[in-house]
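This document starts with one chain, in the form predicted on its own, laid out as structure tokens.
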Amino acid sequence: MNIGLIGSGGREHALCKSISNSRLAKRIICFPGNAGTAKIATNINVNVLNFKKVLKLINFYKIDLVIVGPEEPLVKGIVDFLRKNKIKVFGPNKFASKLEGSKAFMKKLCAQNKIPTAKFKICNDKKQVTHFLKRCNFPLVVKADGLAAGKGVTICKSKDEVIDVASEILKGKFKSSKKLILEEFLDGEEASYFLIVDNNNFKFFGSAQDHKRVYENDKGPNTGGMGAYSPAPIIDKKMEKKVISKIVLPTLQALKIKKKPYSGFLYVGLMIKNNEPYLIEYNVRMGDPECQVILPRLKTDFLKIINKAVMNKLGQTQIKWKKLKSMTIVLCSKGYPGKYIKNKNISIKHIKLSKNDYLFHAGTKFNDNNLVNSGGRVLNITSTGKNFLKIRKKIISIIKKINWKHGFYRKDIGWKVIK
């Protein structure tokens, strides 16, 4: 099969590697890809939100199946557009993608279907914000309604802070929406639970915990993710049953009733409090960097699973996992998630990796045959093994060998599981 892969981050490099390992894959075309995917696929530089252009390229390269990596094209309806044009595509439709594209949509769905989540208020203007502030406790969580590249959530400790953050969102800081959600702060442990879903079935597709804050000890602003580990020990069989019965099943059922069934990857962002799961967020794709720790643990042919899902035959598929733990640490450009300098050379030719180590490219590109940074999160150094502490030491030793003076990383990834 000729596979089209949409996206350019660390997640897409991990997906691309798993596709390339499949017996079913003949050729992979990445739209637009990065320096890592360039080694195993053909990169085509195209704006993935220009659906007509993407369709032309899909037809030109005789692509049999399209896999969509990032959220923005999904939320903007690429799956509906491609299906209408008779293209086989893996991912949720535009309506179902509102689970991630609109926090307000997700919260209303929770309220209507008694799905456990934090108490909330949807606000369209400053007046609603100040009114709600009269009767709430602190800290309070302020969330932008639309897509915000992992930067739309702020935990506020005072009324003034809430008003400042809310004002920015209401003025259009994030182009996706001028609406916001005020949410009670849930104190517990975060975890990510992944599923692969078709119109008839769903299957577990790994668990992970990631580190969103930019600095060690979970300090500083939120980022797209500084590192992750898998599996998440907090999600045992008992917890999994609760997540499926209280959160997943009511959600999938609600979308089926609306005749917009969900298909694709579903990322269930959880807060575990007093041994009970609460839904913090849904993502309508694999997480980044969670994808980079889940896929190295997968035993079953990845493309075979995707193909079965597209044919609505997931029920016939058994997904097997390696009995290994996995961790990734993200090497970022200095200054991220704020301003950072691009096009700085990175040398990785001297890096020798064992079969348990992976170097997934994120914000990278080639500039006159030189590897340079093109984004804030640059490389994902991933390793698998039996012990999280040993895995972390191995990853840090690789990062030290890369020795990129324009980068930084967190040395404490996995601190919850490494005592």
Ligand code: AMP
The other form holds:
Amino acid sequence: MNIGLIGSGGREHALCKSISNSRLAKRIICFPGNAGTAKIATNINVNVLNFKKVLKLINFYKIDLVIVGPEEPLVKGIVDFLRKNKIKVFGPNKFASKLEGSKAFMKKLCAQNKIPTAKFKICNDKKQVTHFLKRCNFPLVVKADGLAAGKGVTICKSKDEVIDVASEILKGKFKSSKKLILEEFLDGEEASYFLIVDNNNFKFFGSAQDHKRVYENDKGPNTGGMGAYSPAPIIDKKMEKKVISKIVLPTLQALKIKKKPYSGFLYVGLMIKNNEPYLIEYNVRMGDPECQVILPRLKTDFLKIINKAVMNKLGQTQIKWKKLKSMTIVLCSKGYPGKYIKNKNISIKHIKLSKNDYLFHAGTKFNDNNLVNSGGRVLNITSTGKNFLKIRKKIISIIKKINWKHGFYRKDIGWKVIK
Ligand code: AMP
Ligand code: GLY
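Moving from the form predicted on its own to the form predicted in complex with this ligand:
Full assembly next; the chain just shown is listed first.
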């Protein structure tokens, strides 16, 4: 099969690598890909939100199956558009993608279906915010309704802070929506649980714990993710049962009733408090960097699984996992998630990886023949093994060899599982 892969991050390099390892893959075209995918696929530079242009390219390259990595094209309806044009595509439809695209939609769905989640209030104007503030506890979580590239959530400690953050959202700071959600702060342990879903079935697709704060000891502003490990030990069999019965099944059923069944990867963002799971967020895609830490543990042919899902035959597929632990550390540009310098050379030619190690590119590109950074999260170094401490040491030794003076990384990834 010829595969079209949409996206350009570390997640897409990991997806591309797994696709390229499949016996079913003939040619891979990445729209637009990065310097890592360029080595194993053909990168085509296109704005992936220009669906008509993407369709033209899909037809030109005789692509048999399209896999969508990031949320924005999904939320904007790329799957519906391609399906209408008779293209086979893996990912959720536009309606179902509102699980990530609108937090108000997600929270209403939770309320209607008794799905455990933080108590909330959806606000459309300042009056509703100030009214709510008359009797609420702190900290209070303020969330932008629409997509916000990981910057839409603020944990506020005072009324003034809530009013400041809310005013910015209501004024349109995030172009995707002017609504906001005020939400009870849940004090617990976060974990991410992944599923692959088709119209008839769903299967477990790994668990992981991400590290969102930029600095060690979980300090500093939120980022897209500084590192992750898999599996997440907090999601044991008992917890998994609760997550499925209390959260996943009612969600999938609610979308089926609306005749908009979910299909694609489903990222269930959880807060676990007093041994009970609460839904913090849904993402309608694999996580980044969770994908880079989960896929190296997959034993079954990745493309075979995706192909079965697209045919709604996931029920016939057995997904097997290696009995290995996995960790990834993100090498970032100094200054991220704030301002950082781009186009700085990175040298990785001298890096020799063993079969348990992976180097996924995220914000990289080639300037002439030189590898340079084009984003804030630059490289993901993943390693697998039996012991998280040893894995982390291995990753750090690779990062030290890369020795990129414009970069930084967290040395404490996995602190919860490394005592
Ligand atoms: P989200 O974009 O909804 O995943 O939120 C980003 C991060 O904010 C989450 O990963 C949590 O660390 C934190 N967060 C979001 N909602 C809550 C909540 N209700 N209580 C505590 N922390 C939260
Ligand atoms: N790592 C968090 C996310 O992908 O949303």
